[in-house]
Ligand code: PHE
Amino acid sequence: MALQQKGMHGTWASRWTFIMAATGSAVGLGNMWKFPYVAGSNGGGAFVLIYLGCILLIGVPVMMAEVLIGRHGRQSPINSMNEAVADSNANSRWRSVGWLGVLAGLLILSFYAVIAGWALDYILLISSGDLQGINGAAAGAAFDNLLSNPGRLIMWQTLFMALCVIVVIGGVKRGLGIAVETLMPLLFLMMLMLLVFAFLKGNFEAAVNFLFSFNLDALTWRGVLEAMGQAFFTLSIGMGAIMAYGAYMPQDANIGKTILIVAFFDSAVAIISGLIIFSIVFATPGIEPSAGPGLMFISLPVAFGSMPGGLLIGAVFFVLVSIAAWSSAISLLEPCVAWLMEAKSISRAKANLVIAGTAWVLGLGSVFSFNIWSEYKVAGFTYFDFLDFLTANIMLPISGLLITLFVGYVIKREVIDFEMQGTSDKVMEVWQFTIRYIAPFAISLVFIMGVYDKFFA
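Would you give me the structure of the chain only, in the form predicted on its own?
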């Protein structure tokens, strides 16, 4: 068994490039439009503490497992998993884990590009001044106008997908590496600028109270499960992205320490986003805190439109959202592209066009779900709702669970020892205990509750 594999795609220029790439993959729309509201409505500081604990006990261990498999194989998630299965003399059925993650990533990319297109549209919409002094009803109408126009949605979807192709087509160092080394510092700089604006012009105190007031009475067992689910999904686990990025990780980088830094940055972005968003929301009379598209594309435009200098800051905010979406989307495109290059021995350019084209076509169903196909539902699902539920509630939890079981019980110990060199015995003991017992149990709960909520609640 060859413990040191040689990959065809290259490696990151440094450990910090991997950290920026993995953080870019993890930071996405969920950090901005879901976590802050869920935290505030589930006990504030009490929820945040539970969430951070779940990050350490679920997110970080599983992310380490994905990176371990990726770095061992030095290939796409599909072939890295094949390599790990073969080297461990395991049942060939374990190979399906790689396929499941990559397929989930492709499906997510197909509708994620559509949603990211909304943010691109709002950069121009808010910059034009059309949202100056707008009220909630008018903001809702503006958002409805966007969703009801398939041509407009397809235009932005196409532009966003093209931006992803431009990055991924350059390869690991000249494309992905340069992109994350540019985009992530820019994202952090813009967040700092928006945080200063929120502190000076928004209701910063109300935002702090909403996010961090320690209200145990508001934290229910349902809130604890929400924390588990958010900790699992926020780090891009189970969709092939982290395994693919792990394949390009330098061999001398310590997996545990590196992933802890990624988790810290991801959590920091979620918390800072909450402070920015709710400082602005609470500074505007008549707007209630919420989550999802309603917060991002209705409540915030109303708030920006009523504040001095708000339209400029609003445009900057939607640029920030677009960058976060872009950095996540390229991590979803890369695993499929890497596999197609390996399987068919074709160029990166051709592989990009095939995979991006496939995701674009699949995304048309999501575009039409908001307009011409909105009346067509199966079991209560539109096409978009079905893909969202299938990936988030079925495919990702199963993929994450299988990864924990494979690394916890199946993969050969010598593979683990080789990839985890430099990790203390105590950390190894804690990691292996969590990957064998705590993470599988928690992910199973997330999976069961996700299905229960949809069909039986």
Second form
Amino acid sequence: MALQQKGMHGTWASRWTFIMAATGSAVGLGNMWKFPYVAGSNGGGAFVLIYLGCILLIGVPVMMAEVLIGRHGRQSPINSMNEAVADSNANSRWRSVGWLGVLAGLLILSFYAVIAGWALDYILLISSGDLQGINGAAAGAAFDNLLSNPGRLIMWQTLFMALCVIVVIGGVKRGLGIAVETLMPLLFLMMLMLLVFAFLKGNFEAAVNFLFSFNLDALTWRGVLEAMGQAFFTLSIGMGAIMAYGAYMPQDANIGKTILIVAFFDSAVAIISGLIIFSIVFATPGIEPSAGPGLMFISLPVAFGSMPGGLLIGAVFFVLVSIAAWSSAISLLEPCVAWLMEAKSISRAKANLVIAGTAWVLGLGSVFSFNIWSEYKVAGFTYFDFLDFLTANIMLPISGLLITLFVGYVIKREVIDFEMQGTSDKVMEVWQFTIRYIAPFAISLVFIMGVYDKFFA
Ligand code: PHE
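Target state, the form predicted together with phenylalanine (PHE); input state, the form predicted on its own:
Next comes the full complex, this chain leading.
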């Protein structure tokens, strides 16, 4: 077994580029759109605490394990996993982990592009000035208007997918690397600006109270499952994205430290987004924090429309969301593209068109589930709800569980020791303990209770 492989896709320019890329992948709609509304509908504080606990006790160890497998194989998640399985003389069924991840990634990309399209649309909508001073009903109607128009949704979905292709076609160094090195600093700058605005003009205190006051009554097992699913989703783990990015990580970068930085950035952005959104929402009478998916697209525009200078800030906000979604979606596209290049020996450009085209077609189902197919429901799910639930709450936990078991019990010791060189004994001990005992137990428990709660309680 060769401990150090050479990959065909290249490596990031530096450890810092990996941090930017992984943070770019992690920070996305999950942080800005989903986290605030899921926290909102689960009552705030207690949910946030469980979420942060999941990030630290499950997310970080699993993320380290994924990066380790990726960097060992230096290929797409599917082939890196194959490599780790072969090098460890493990049962070939373990290979399914790579497939499960990449499939989940493709499904997520398909609906992610649709939601990101909403954000693109809202940049124009809010800049047009039409939302000045509107009330909740009018904002709801504006949002419904967008959702009921498949042509408009498809246009934005297509444009967003094209933006992703443009980056991923450039390859690891010139495409992905340069994109994240430009986009991430921009994202942090805009975020800071919005935070200052929220602090000065919003109801910051109410937002802090809401996010950090401990309201246990509002929490259910389903909420705990959502917190864990959200931790997986937001860290981009369980779906090949981080494994693929790990495959391009320089060999001398310390996995543990690097991943802790990424997890810190990601959690910080989720909390800051929550603070921004709820400060603005609470500053406007009559808007509920538990508005659900419409929080960002209905409640927030009302709030922006009622504040002096709000529409300009609102436009900046939706540019920020679009950038965050963009830097995430490229990490969903890359694993499949890398795999197709390896499997069929085709060019990066061709692989991009095939994968993006497939995701685009799958995404049409999500587009239609907001309009012409909105009546078709299976077990209460529309096509979009189903994909969202299936990926975040079923596929990602299963894939995460398998990764913890594989790296905890199956993978050859030499691989771990080689990839984790320079990690202190104490950190190794804690990581091994969490990946062997805490994470598998917690994932299984939460998964079983959450699914039971959802379907049988
Ligand atoms: N982490 C991203 C977010 O929070 C979503 C994502 C998942 C991106 C998986 C890439 C891979 O929005």
